[in-house]
Structure formats: C-alpha cells, structure tokens
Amino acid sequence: MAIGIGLDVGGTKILGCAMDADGSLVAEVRVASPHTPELLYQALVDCVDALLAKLGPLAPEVRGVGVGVPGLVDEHGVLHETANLHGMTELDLPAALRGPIGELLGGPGASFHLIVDNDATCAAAAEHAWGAGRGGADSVLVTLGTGIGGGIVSDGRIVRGARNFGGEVGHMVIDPSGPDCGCGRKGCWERFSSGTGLAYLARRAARAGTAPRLIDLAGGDVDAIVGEHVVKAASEGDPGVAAVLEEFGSYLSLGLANIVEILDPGCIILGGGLVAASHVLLEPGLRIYATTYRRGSGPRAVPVVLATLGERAGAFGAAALSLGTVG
C-alpha cells in the first residue's frame, strides 16, 4: 500500500495529513503555525516525524510527501512571496526539507517523492481526485477564507502556467481604485470576497452609520469588526448587515464570472474557511451570479457547487501530487 504526507501550511496552524492511493485518511497531525524560516522547516520535518510514528508499521510504505503554502511557487518548489505569511519569502523548501525527511524515511539513500506547491493547487487536485471535482475533466477551485486562492484542472491535469504560478484568481483587480493588497496592488478580488474582504465591506459600512449592529457586537470598536459578526448580526436580521452582504456578493459574483469567461470549466468549486456559513455568506453571491451573469443559467450556464473535503483539502492534495494520483 502507498501512503502519501500532505502537509498544509496555513496562516495558524500546519495540517499534516498521510493518505492512502484511494484516498482514505490513514493518519493525521496539527501544530501551530511558526513565524520564521527556520521554526517552519523545523515544523514540517517534526509533522512527518509525527505522522511516522503514528502510522507504526505503516511508515515504510511512505512514498511521497507533499506540501502546499500561500504564494508564488515555482516549479522547483520555491517560494516567492506570499501575501498571508509574513516574512515567508524566497524559501527554498525542498532543499531544507529533503535531507532531514530523508533522514526519518531511512537515511541519504532514501527514494521518496518530495514536492511543494501553491496551497489552492493542492486543494483543487484534492477535490479533482476525491471530492467535488470527481469524475469531472475541467474545473476551477476557488478558496474563501483569509484572502483567496485558486486552483485549475483541464482534461484532468492541473494548469501550471509558463512559470508554475497560475490560479492566482484572488489576485485579479476588479476595482483599481480599492483598497491596498498585500500582493502590492490595489482593489484584488481577495480584498473584497475574502474574510478579509468582508470584514472590510463590514467596517466600511459601520463607520458610515449603515450598520451600527456591528458595532454593539463589537464592543463598540469599529476595528474590531469580524466575519463572525457580520455572521451573527445577519442571522438576527439586521437590514444593515443584508446590505453588507448584498455588496459582498456583488463582488464575488463578478469574480465568478470573469472565471467563468476566461476558462469555460465544467463547474466552479467553493471551498475555504466561508464555506462554513455559506448559508449566510455566499447565497447573496450565487443569487445574484446566477440571475445577472450569462453563464449563470440556462443551458450554457457554469455550476458552482460546494467543496466536499474541507478544511484538510490542501493536505489530502499534497499527498495526493506526492504519490502522483493527479498530475
């Protein structure tokens, strides 16, 4: 049996998660997230520790270990800059990681399969492979959570690009004169249908008075202002914070769109931390993408459905690019 490790690097916390060829979760491993280059490698080699011990006599069928991070990475694995990890910038991943991971699967003679790629590209290979991609030839993952990702397969292999960087939808600008991203531009369509995003739509209307709520389920602090408040102020009812997510949807529906133009894929896939409440947060967006964009319905129309894997999709599909299950 072939068992591939996946490791997730998030804003937080590392997921690490060892999977099976078919899919099957065989063990899994969280440890927070550190705030240096070197307390991150060390971090990564101490998952794949971890993981090795739990799977016991399991943990020489390892085959491939796999890990996804925020940002630009080019096709060696290193990574250029990120918008969501501070400091985390031209980190050449293999070359700290290879020795010591080689060192825990048996020593410098060690054959295992080692790669790092971009978080979203190993969620949509994820769900390409087991979830809500599966048995489809053309799909684009979306991630929603602190700012958004992106991932593309076409006739069921990833699209790289020239340079291994695309799928970076969050960075598509739909407004020039919006606020600054941390890619260096400003009006990014993460910078509106994110976490992020919506806390700013949020925060925006507070201080114009249109939704004081927020502000009461705030402590009275505008700059306090969260997503879980906009969450709970709406299921209260409040009309200011329904007109927060009106606008929120508005943006997120013209991002689905231009996708939509620009790629034609079989479906649209939502995943990340929003999915959670999309209930509350993403039925203005899907409303309003299907009633206002061409391709929203009718016969022509692009789906867009729901991520099925969660919150482990970026490690079951780094495990899943290690043993070579999607290409």
Contents of the next structure:
Number of protein chains: 2
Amino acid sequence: MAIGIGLDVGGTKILGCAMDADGSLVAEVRVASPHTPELLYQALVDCVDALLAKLGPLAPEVRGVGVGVPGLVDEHGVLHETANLHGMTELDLPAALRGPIGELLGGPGASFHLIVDNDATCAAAAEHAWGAGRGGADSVLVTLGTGIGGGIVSDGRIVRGARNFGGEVGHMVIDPSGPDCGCGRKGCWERFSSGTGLAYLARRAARAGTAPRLIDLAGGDVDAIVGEHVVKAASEGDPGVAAVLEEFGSYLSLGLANIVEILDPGCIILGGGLVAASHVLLEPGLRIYATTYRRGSGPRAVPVVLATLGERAGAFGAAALSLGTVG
Amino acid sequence: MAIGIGLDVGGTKILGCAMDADGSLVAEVRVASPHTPELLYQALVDCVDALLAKLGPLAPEVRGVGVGVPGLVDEHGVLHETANLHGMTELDLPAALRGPIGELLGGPGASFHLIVDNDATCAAAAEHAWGAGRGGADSVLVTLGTGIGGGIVSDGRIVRGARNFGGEVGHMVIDPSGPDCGCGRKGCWERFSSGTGLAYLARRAARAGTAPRLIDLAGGDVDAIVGEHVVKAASEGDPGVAAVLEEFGSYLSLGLANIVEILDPGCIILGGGLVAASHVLLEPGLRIYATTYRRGSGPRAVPVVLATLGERAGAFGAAALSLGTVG
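Given the form predicted alone above, produce the structure of the same protein in the form predicted together with a further copy of the same chain.
Now the full complex is given, and it begins with the chain already shown.
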C-alpha cells in the first residue's frame, strides 16, 4: 500500500508522520525546529531518513512527501510571509528538498510527489480525509491558536485561490474599530478570537475593572494576563471572567457565521490549541452560534465540531496531499 | 452547436437568452415577472417557447435550460428564502418546469439538462466563462445592487457549499455595531456597501449635518435621500458628499479585502446596478483598496475589475450552467 510522509514544521518542533492511504499512522518522528534555512532543510531531510529507517521493509512504498509550514505558501511551494519561523522567509523548500529526498527515495529519477503547503491547509485536508470532516464534501477548518488559520474544502477539493493563499479566515476584519493587526489592518478576527485575542479581551476587561481576579492571577500586572489565567478564573466561577468569555464567544460566533454565509460548508471544524480547553473557552461561542444564528430555511445551522486529529493534523494532511488523497 | 437557454427571474422582469457554447447570444426575450407561482411557472415555459420559435431551425440544438432566481436555492433547485419575488418562497421550480419544458423540447423522454440556481451564482458563472473572469480559474463576482450578492469560482468550478447556499458575501458582518440587517444580524456588508447601504451612510451624514446638500436634493426629507442624490451632489463637487463616498469606499474596500483573505481569487468582479455609476460610486473604494491593501509578498493585490456582461449576466450564466460550460 502506498505510504505518504508528512512533515509539519512549527516554531519549536518538526513532527514527521508516515501514513498509509487509509490514514493509519505507520511511523513518527519529532525533532527540534532549527532557526536557519540550511539547518531547516537538513532537519527535514533527516526526518525523512529517520522515517524510512522506521518503515524498514515498507520504505519502498513511499510515494509522496508533504511539508506543512506556517505562512503564505505559493503555488510552487515557496514560503513567503510567516510570523512563526524565526524570521525565515522566501524559502524555496521544493528546490532545496527535491534532490536530497530523491536520493533517499532511490536516487536520481526516483518517482515521488513532493508538495509544500500552508500548515492549516494541510490540517484541513487531514480533517476532511481522515478526521472530523470525513464523509462530507464541504468543510472549513478553523485553527484557534496564537492566531487563527484556516483551510477550505469544497466538493472534496481544497479551495486554494489563484496564488494558493486562500483560507486566511483569521484576517477577515470583523470590527474595523478593533485593535491593530500585524497584517496592517484593524479588527481582524484573530485579534478577538485567538489565544492572543482572548488575552486582549481579558486585559481590556481587567483594565476596565470588571475582571479583577485576572489581575490577581497575573501577579498584579495587567499586561501579563494570558489565556491560562482566564481558564483558571473561569474554573473558579468568577463572574467577571464569565463576561469576558461571553464577549469572546460573541466574536467567535460572528466569524463562524460569516464563514457559513460565504462558504456554506457542511461543517466547520475547530482545531488548534484553544480546543484543549474547549469546554471553558469555546462553549460560549458555540452556544451563541447555535442559539442565535441559523441560516437557510428551518433549523439547519451548519454544525460546528471539534477537530479529531489533534496536533498531528498538519503532518497527516501533508501526507494526504502528497498521496493525492485530497487534491 | 449545442445551445443553452438561460432565464433570469427578477422582481420586475424575466430575461430569457439562448446562447451557443461559445457564449454568443442567439435569441432573447423579455416578459414581465408574475406575482404568483403558477403564473411564474407559466411565464418561464412561455419564454422557452418564444425562444424556440426565434431559434427556428436551431431549436433542436437546445441541450439545456437554466433558471436564475434571487434567493437561496438548494441543491435540488428549490428556492427557499428570497426578498425580491413578491413573497413567493419554497418554489420547487424543477418539479414544475421539467414536464412542460420537456414537452416543448420533444415530448416525454426529451433529453435536456434543467438547472435552477441563485442568480448571482449564475452571473458569476457567466463572468467566469464569457466575461471579466474569462481566462482565469479563480474569481469572485460581487453584485452591488439593492443588496450585495456573490458567486465564487475556484479552479474553474462554482463553490456551492453543502446546501448550495455559498457565496452570500453580502451577509458577512464587517461591523457588529452597524445597523440591523434583514437576515437577523447587525452590520452585514450589504448594510454599508450596497445601494441601500449608500443611502444609509448618506442619511446618517445628512442627519449629522455634514452633507446638507443631500437634504436639499431630497426635498428637505432626510429619509427620502437615495443613491441618485449622492451621485448628483458628487457631480456638483459637494465636499460633504465626497466624505460620504470616502466612507462608503472604506467599507467597500474592507469587504473586498476580506474576500481576498478568505478566497485569494485571481480577480474580484464587481457587477450590479452600482457599476453604472462606478466612476463616482466605486472609485473611492477601489482607490482605497488598491493603495492601502496588498496581500502577499510584494505589490500583488488581487485586481478588482468591473463586470462586462451587464444585466444579461444572470441569464447568460443560467445558460452556461445548463450546458455544463461551468460546473
């Protein structure tokens, strides 16, 4: 059976997974994420080498290698803008990797499919093929982490856009009076509904005097308030923090509803770090979405579900794309 | 050569066009739009009959009939929600039309493709196949009229969504402190950037005292201010109205930029009634978009262009969809 290797490059680690065409994990490696392009390329090649060693007699079945990276990746696999890779940018990963990985997979003329894509696009492909979107043809993955990423599947295929930059739902402006965003605009969805956005809303409430418990938890420093303090205070039943979470939820549901209007997916899948505390952080938004927002005739709001593949979704999806399981 | 018939149902008229597969108009009819379902069905069948008569010896070449209607049309061609058809809703157009049109096209067993779809989706298909998006694979049509409609083409195919309700870009919320929308939310893009939105911004400025000329033009009644007054005052060089148009442009550019983030189209095509006065109404928004918004590395903002097929785009696209020219 054909095997695909997926490599997910994060700011701190690279996760490598060898997957069969049914979406079963066959082998896995993890290494630290280097800070220079040359070391990054070498680390990726080393990951492939290590996975091939783990595959042993199955190694000749590898038909594809996919790499997921955080940032804007063009249709040629070149990484342009990224905030999370130690300042590295304009990385032509296919050019750097094709030769060395080809050597590992059988030398010059080795036949394999090499793809490089945005990590959220990879995760969307994985959740579509093997995760929460399995069985449906239209889904949108929204990753709620430090920022908000996204990937769109329409009729079983990734909606890439003309330059492969599609799916950046986190940079849709939902409130033009909102805070500045690193992208140059104001009030992007990720300014409100990511981990960073939660901290922003929490600090704003603390400054306004409506959530004093957060200041206690942050040692008296409003600027030190982070999402963990919100989770802690919420677990204590703090009413001020409950109001912060309602506000957080209203922004979250607003962006989800916008996605429904524009794309009408069969489901929206929520992934990313915030999902780990979904019962606290995401419950208000999901409740507001489900109770106040219905599109179309009758009670047919588009379901919002949690991702099922966890932190491996990016690597799984890079493998799926390299195998052509998702196009 | 195969011919497709496209019928565009508006609030006041039905436009019928017979198109060849190259996008050339072969025959055309117009009738008033009836106010009851039975009369509407009969009018559509009569349009097909009239077009077949005009086609004469070419009539046997008709392979498809497409109908575009304003509102949410599901994957079976049933029209659910609509604001512009005299209260008619839950119209199962395919069930009503298949038999009578089949009779016209050769009796029982006649082989033809019948489709019913949202009118903006039809127009997007037409502009993609035969209009401003020709030659590209990824485009988004935004129709700026009384409201805002939209249609999305990705990799040459319509992005329909799970229930065929995709493309409703006008109901993306861009400012939650904005005015109520008929959809039940607040601050939808069409509350600001449609003809209705322009009137809202103009009246708001008039009430605030910054655009007194509009009150004069509306005979002293602020609530009577409409888009035509804005165009008139702008042509006079009124500075207060220039400020209204700048504000209108900032909302327009904001929504366009959101579409770029989410979909990264090769171009955004602007259609609808406001395009007729584009030099006045759309210039500020296009300028703000082009000068302040650039996505991706370097100066590669997604181009925003005007639709080229005019009021026939919906009928053309219904024909294109019925022929499978666009899928």
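Keep in mind that what you see is a predicted model, and the values were worked out from it rather than measured. Throughout, rigid core stands for the largest set of C-alpha atoms superposing within 1.5 Å between the two forms. Residue numbers count along the first chain shown, from 1.
Trainee: Once the core is superposed between these two forms, does residue 34 show a C-alpha displacement of at least 2 Å?
Mentor: Yes, residue 34 moves 2 Å or more.
Trainee: At a 2 Å cut-off on C-alpha positions, does residue 103 qualify as shifted between these two forms after fitting the rigid core?
Mentor: Superposed on the core, residue 103 moves its C-alpha 2 Å or more between these two forms.
Trainee: Superpose on the rigid core, then tell me if the C-alpha of residue 277 is displaced by 2 angstroms or more between these two forms.
Mentor: No, residue 277 moves less than 2 Å.
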